[in-house]
Amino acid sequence: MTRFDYDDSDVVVIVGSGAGGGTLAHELCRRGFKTVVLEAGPHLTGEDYHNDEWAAFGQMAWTDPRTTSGSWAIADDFPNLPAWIVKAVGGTTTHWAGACPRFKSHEFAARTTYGDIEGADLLDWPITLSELEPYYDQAEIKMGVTHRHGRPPLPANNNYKVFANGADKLGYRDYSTGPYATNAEPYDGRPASIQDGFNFQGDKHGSKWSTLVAELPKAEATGNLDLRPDSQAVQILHGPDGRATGVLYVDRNGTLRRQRAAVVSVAGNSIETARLLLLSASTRFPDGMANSSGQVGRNYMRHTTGTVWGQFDKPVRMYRGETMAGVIADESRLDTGRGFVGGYYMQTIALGPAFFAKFVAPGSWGPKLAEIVDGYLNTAGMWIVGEDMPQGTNRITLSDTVDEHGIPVANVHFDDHPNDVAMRRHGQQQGAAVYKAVGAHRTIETPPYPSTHNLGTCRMSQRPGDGVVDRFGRAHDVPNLFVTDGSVFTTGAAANPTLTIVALATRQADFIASDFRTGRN
């Protein structure tokens, strides 16, 4: 295993090993850059994963203290768990479902397309779909996305057949079993899915793309990767000129270490990335590093989500096959005539009995809950995911609560925008209609779970005063500091974010390689 010296000032330090950090690491390592990846969690592999929902959750989830505020239901239902993300090598790519839709063209220009929306801080992205399309192609090929570039579709499971038949009866036409980044047949050294129904949290077989099984092993094979698990970054350091010079982190033994760096990338997810920048306040950066605009932590987005369950007279056995393996895309269109701006997708979802009982009706109990859980075998499920509105008041700040190292944890404040509420209502009504069209005798609408799509907080902007990073994810204030995760999303769009994070990270690697090799920085 490669190890670089703590005082090696030529290395690129990446904080986080998920979709953005892991992809950037591979792209830089294969170009010859010495790269250190600091990952807060352990290095788990397929052999380590538990095939049990709660055991897997305890093994993988980021359960360090966090606090919540705001009017969102999560503050009441899950006050200490605002987000459901992973603390382990591979980050949340070891937990994600694999859905890979692209952004639509108008979603890069939300401010221009939607106009003034009261209470929303809309802004156009400083890039367009046409600029990102070549990188979407690269990302889809890299990830082996089904339905794209000749990759075959996943087979239809029962959950999908119920979903698709309901869609057809309702008049929807844009539905299919993908695109998903799970192999229907062996690809890129990874096996085909065995349809085991449990790769949502830890894929033991490696058929689903993650940076754990794809990008990081390839990076390590170059000899340019120094992967350091159990390493919690606590501060980004800078010199008198304001340039980043390294990262302070606590290693697995509790020792405070300093790794020098030529370039620093922060890829810790929208919550931890904002927290680290705020923790890096100094005399030169009194409000946090890269925060002269005051935008670090602001415009936190989590997508408008909700779940609909349909219960039938006959078994569905939704747990068989992939957790997510179907999408209805008709409602992702631009159509303000529905009473809201933005669009949403409906996607199949399945939970095991333990999670189903916990999450189907938060706060309920007694005979009503027992009756729903008794119908588990006959249940089909779908998740609604759509564009939410950025709001400057939805933000990550430093809490009075501290972690095991005595460092302030993140407080996540969120209020739904009226547009989010209208979209969720429409999505759950349409979802219920899909199931009723094929004979559901009961539909259940579940409020949002702890956030899995954490976006914004360091948004990309043309003008430095409007955001934190430029069109390549480079901090406006610090020329050798980059952000490489969903934090840079100017707006959220309707699409699941991982494909776009991978495309942006690949594009950023091209920029870093060009910019720093030519000595412009």
Contents of the next structure:
Amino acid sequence: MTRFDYDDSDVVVIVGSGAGGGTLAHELCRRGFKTVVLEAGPHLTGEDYHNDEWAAFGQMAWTDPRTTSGSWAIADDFPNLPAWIVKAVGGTTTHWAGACPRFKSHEFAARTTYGDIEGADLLDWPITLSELEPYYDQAEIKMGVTHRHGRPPLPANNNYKVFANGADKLGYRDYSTGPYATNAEPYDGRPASIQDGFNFQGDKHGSKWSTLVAELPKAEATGNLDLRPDSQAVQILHGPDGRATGVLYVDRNGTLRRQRAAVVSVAGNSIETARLLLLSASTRFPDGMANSSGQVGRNYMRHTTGTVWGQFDKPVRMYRGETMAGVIADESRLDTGRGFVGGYYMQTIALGPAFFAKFVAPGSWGPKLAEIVDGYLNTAGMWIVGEDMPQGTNRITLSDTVDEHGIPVANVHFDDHPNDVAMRRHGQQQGAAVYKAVGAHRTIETPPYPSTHNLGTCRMSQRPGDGVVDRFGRAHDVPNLFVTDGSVFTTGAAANPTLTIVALATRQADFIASDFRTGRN
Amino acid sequence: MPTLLSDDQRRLLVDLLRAAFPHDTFPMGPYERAAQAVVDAAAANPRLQAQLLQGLDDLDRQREVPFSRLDPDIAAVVLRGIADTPFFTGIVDVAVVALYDDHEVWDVLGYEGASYDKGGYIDRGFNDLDWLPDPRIESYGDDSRQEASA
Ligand SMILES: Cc1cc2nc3c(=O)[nH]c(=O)nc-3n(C[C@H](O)[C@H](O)[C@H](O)COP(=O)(O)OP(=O)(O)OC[C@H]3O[C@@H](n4cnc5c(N)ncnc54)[C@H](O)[C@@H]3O)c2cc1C
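I have the form predicted on its own already, so could you send the form predicted together with the partner chain?
Okay, now the whole complex, with that chain kicking things off.
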């Protein structure tokens, strides 16, 4: 286990070990950079994980308090749980499902493509698809994404059979079991899926890509990684010239530590990333670090989501096999004739009875809920995920509530944009039609879960006044401060975000490697 | 903190849960354990316990006869009347998790639970659905690289 000195000012400090932080760590370590990863959560591995929804959630989810406001259903349904984010080594890639679509080219130019949408703060990305394409390739190869670069597709499970047959009947053409970052056959030292489900609970088998099983062990093998679990960053420090000089964090004993740094990357997943920058206010940065634009925390996005369940006369047993392993991509197309801009995907999803009953109609009870749960075995499920509109007023701020260390927690404010509402309605209608096409006697529309995709809050912009970071994720205001997670998304696109987070982190590592010589072995 | 709930109040709580989550197929065990989960949660939360103590007493006074002896239809009407009270939502919040996480309930619903120790479902029916044809699994086009069509 490598340990660097607290006062070693040559190291790169990365806050967070999930998709963004874990990937950047590996890419920098293999280039010889001394890298310290601070991870707020514990170092758990497959053996520790539970094949049990509530137990796994309690073990790994970020359940420190957060507060909510706004007109979104979450503020009523789950007021202290706006997001489902993991607090453990590997971050939320331990609980993710692995869906890996790429952005489409027009989605990098949302402002130009969709025009001026009232109430939305659309902006074009400062990069294009063609610039990111080589990194998408690298990310897909790294993650072993099925259907790509010769990786075979996952097989059809029961949930997919219902979904795909319905899609076909409805006239959709673009359905398949992928792309997913889960091995259908052994790859990169990781085994093939044994269809054991429980992807959302941490994949015990390790056939699903995560930074825990892939990037961090590789980083560790270089001898350049100093991974510190149970270490929560609370402030980024800076010198008189405004450059970041280190990070203050609370270690597992509650002791405040200072790690000096040549470069700092923040990859705490949008909500915590914005919180940390806001907490890092100083005389020089009165509104928070990297926030001269006032954009830190703003344009928080969470994708337009919803779930549709179909209940049939015959068994489905959706829980058997991969939790998600099916995509319908037809509705992800650019087509503003549907009454909204942006597209969406439909993806298979399965929950066990415990989550199913809790989430199917939050807060509900009575004969109707009982009947729905009685139909559990015969239920098929799909999740809708589409582009939501960035809005400056949807934002992360510091709350009056404090955590166990006395530090203000994040407040998450969100109002649905009318475009989000129209898209969700369309998606739920189409989803129901898919199931009705193959004989569903009942369809159920479930409102959004606590957000699993947390995006924006430090958006990438060409002009410093429009966002927080530049085209490489470097803070406009602080030349050695980077943001390496979904916070940098200028707009959300329809695609699940992680592949893009990994591609951007890989690209950022190239940039850091060419720009910073310090710390090179 | 020990519970102040009497045995009668606990029994009433079980009956309340059976009325709130009416499954003909569920045995008593899961309802009793869900009620215990509510009692345990209340033991750690004075506000919830206070609401339980008062709320359960009030529940019995809603009609001429005690709640437990009401017709299921009438019981449902009574519950609808109190649906928005913190007493009732506090119970539902805890109970919905405990009840449907109960392994006896899983058996009834046909859910098999943990799979890893049994080798996953790869040889245990992950694709045994036979009432629909086997669909293709490959993409028709290539969704990720398709350019905008409009
Ligand atoms: C159930 C579920 C299913 C999902 N399925 C998919 C999918 O199919 N496809 C997809 O693309 N995405 C999916 N996602 C989303 C995906 O997990 C995230 O997009 C991705 O993990 C985000 O990466 P990140 O680096 O931003 O943050 P994370 O992976 O969340 O990592 C952030 C890490 O930073 C740590 N941290 C935060 N603040 C601090 C601090 N102050 N100090 C130290 N450490 C800190 C956190 O503890 C955490 O470990 C899913 C998510 C969930 C919950």
